Amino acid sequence: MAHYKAVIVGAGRMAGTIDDECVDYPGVALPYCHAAGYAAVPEVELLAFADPLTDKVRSLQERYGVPRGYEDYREMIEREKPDIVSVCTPATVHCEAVLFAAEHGARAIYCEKALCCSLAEADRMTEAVESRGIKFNTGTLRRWAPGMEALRGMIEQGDLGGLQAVITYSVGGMLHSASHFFDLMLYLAGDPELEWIQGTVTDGDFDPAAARWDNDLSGIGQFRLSNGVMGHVLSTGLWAEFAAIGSEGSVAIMNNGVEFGLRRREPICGGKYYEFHPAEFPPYERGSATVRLISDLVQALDTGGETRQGIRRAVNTAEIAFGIIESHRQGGARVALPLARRDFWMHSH
């Protein structure tokens, strides 16, 4: 029985209408989006909708049921009284937004990616949360996805050996693409804190004097993490594939998380020489990493615990983005984390 209400903010792709893009495509579960995952929770019910283009709004509601909608999400937000506020809007919005929400009652946000424009932001919103307990979580989905929790329990268990490096092979804007990339490094890690970050924008028309910039810029790094783990941020034809490389044995992501491919480290010669050689990756059932986002929200709000991200986690995805840029302002400079610069203002989705 439901016993959460939930509101959406925003009425386009992420909050209802993704799923129909991805129906054949096997590097995602479904459901996909907000609606869809709430519809398929039991434990909440999804109450409105909020967007100005009224029209998306009605749609929606006819699509999953949902009683009401409104052109202004404060207004949503303070007559519905949410327990949960869904932010699917545009990330220029999105500041405002969870400001709005943890300011008006919310317990629980899920906030699309990218999470916030700056840093200055993200601190922020990283107040307003924390100081009054909200459960958080951002749409960074490979973090809940279950090959890549299957793959983090293979290196806590220390099956790779000493986890050594992860690697991503493509960035794209590195506040809305990367972001997901940049935090299935982090989760993969152990969540580990930052150390420094060295790195390139490679947008050739970037001013490193500007102060703010109307794209989402992109770039390659390296990144430390605090248990020693090297990050590696490259831009390759390989969308979305990942490795994670340890002591003795090697995981590669491939085709989205659709297949993973194990290598594990064996002596030959004696012992005097070692290759790595292909092993089974362990099975795993496949499952709606946005259900399980979502239920990760209403088992924090039942047990008062933590969620599997959090706030400050979804920031470190915004250190690692804006610490690349300020490492290509500074010539190419190791820049410790996190960043002491924090206005610095770039455009996402």
Ligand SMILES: NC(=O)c1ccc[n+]([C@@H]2O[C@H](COP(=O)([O-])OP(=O)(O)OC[C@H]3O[C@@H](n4cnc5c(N)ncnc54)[C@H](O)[C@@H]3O)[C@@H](O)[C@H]2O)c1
Given for the second form:
Amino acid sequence: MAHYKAVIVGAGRMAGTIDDECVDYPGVALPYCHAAGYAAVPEVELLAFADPLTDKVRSLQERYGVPRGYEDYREMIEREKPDIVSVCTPATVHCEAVLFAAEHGARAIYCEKALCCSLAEADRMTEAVESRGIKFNTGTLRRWAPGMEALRGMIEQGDLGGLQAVITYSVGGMLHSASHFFDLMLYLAGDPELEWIQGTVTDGDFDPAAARWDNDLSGIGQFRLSNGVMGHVLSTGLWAEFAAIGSEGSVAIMNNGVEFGLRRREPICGGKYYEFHPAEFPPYERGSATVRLISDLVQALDTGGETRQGIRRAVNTAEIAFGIIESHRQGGARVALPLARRDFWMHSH
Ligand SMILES: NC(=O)c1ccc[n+]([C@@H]2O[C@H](COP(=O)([O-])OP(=O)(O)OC[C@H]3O[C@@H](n4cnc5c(N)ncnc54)[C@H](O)[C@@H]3O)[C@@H](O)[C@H]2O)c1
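Please give the other form, namely the form predicted together with this ligand, since only the form predicted alone has been shown so far.
After this comes the whole thing, all chains and molecules, with the earlier chain placed first.
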């Protein structure tokens, strides 16, 4: 049944152990980590892990019954000749591992978020992946979550009227955490082009004169998309909560996607005024976003078609992060996207 060979670079939490942390977390539908995700997709066989920490490699091999382990991911990719390469290292290693996988025969890559630490890295990764027709997704998993998919379907069908705004109520590190949130906002908005952004970096010790920052900066702001939808990046303390607001209805996404609060605009006072009244969000079946992401890669390999995300949509999450920084550097100016300046680098783990 399995006809695609996979390997995993990095043998840490997202590679194989994070499920243990989320057993009682309703916001995550297991399996969550890459190894458990591959085990649930019959078309894929996981052949090896690579990590300089060999104890972690051995432990995951045992746990998932994976035949081989390596210290060096380059050797693993050269020997195993995998169809699919997962990159589960810290973000500082994503670019080099994706480039190596792309240059050594990978046909599909599942790279963890954050995609990278600079737009220059993003450009190199895009060229390497697109020039070879490699199927590509990153671990911004809300894009594959069934509830989010149901909401995007409602928006596409005009069920909320014309979409006006997508909102995130939390940011955290703009690469590490908000890459998830920015990707969800873009997905719900229908993946239009980015037009412009205005923003403020909220870290007290931010040095706007630098071009390289050793911490994953946080920020707030707003961006406009080519379909007229506005994205509002707020930092309010409501962690992993979001909203999509249309002319005829709105949906509040609460508790990291566990609850969807739909309200519909209805006339009152004989149509003189309007209120938004609670309504039932349509039922959907819970399911693992990781498994659905991997299945998306498999269908793209099977059909030669595209994945739901692809590398350019992943790059957009970094455009927003670095766009907020560049706007702040220019005193809050409105900055055109994609950003002209590509060399800013920011650490992300
Ligand atoms: N999608 C999600 O929801 C989600 C959740 C957690 C983490 N992540 C992402 O997953 C990635 C890994 O995070 P984690 O929490 O699993 O970290 P971790 O520290 O548990 O694991 C990372 C592993 O990568 C290994 N590594 C580092 N350099 C390497 C190299 N050159 N070659 C091979 N292995 C190398 C480390 O030794 C470590 O074992 C990060 O990019 C993080 O943002 C995503």
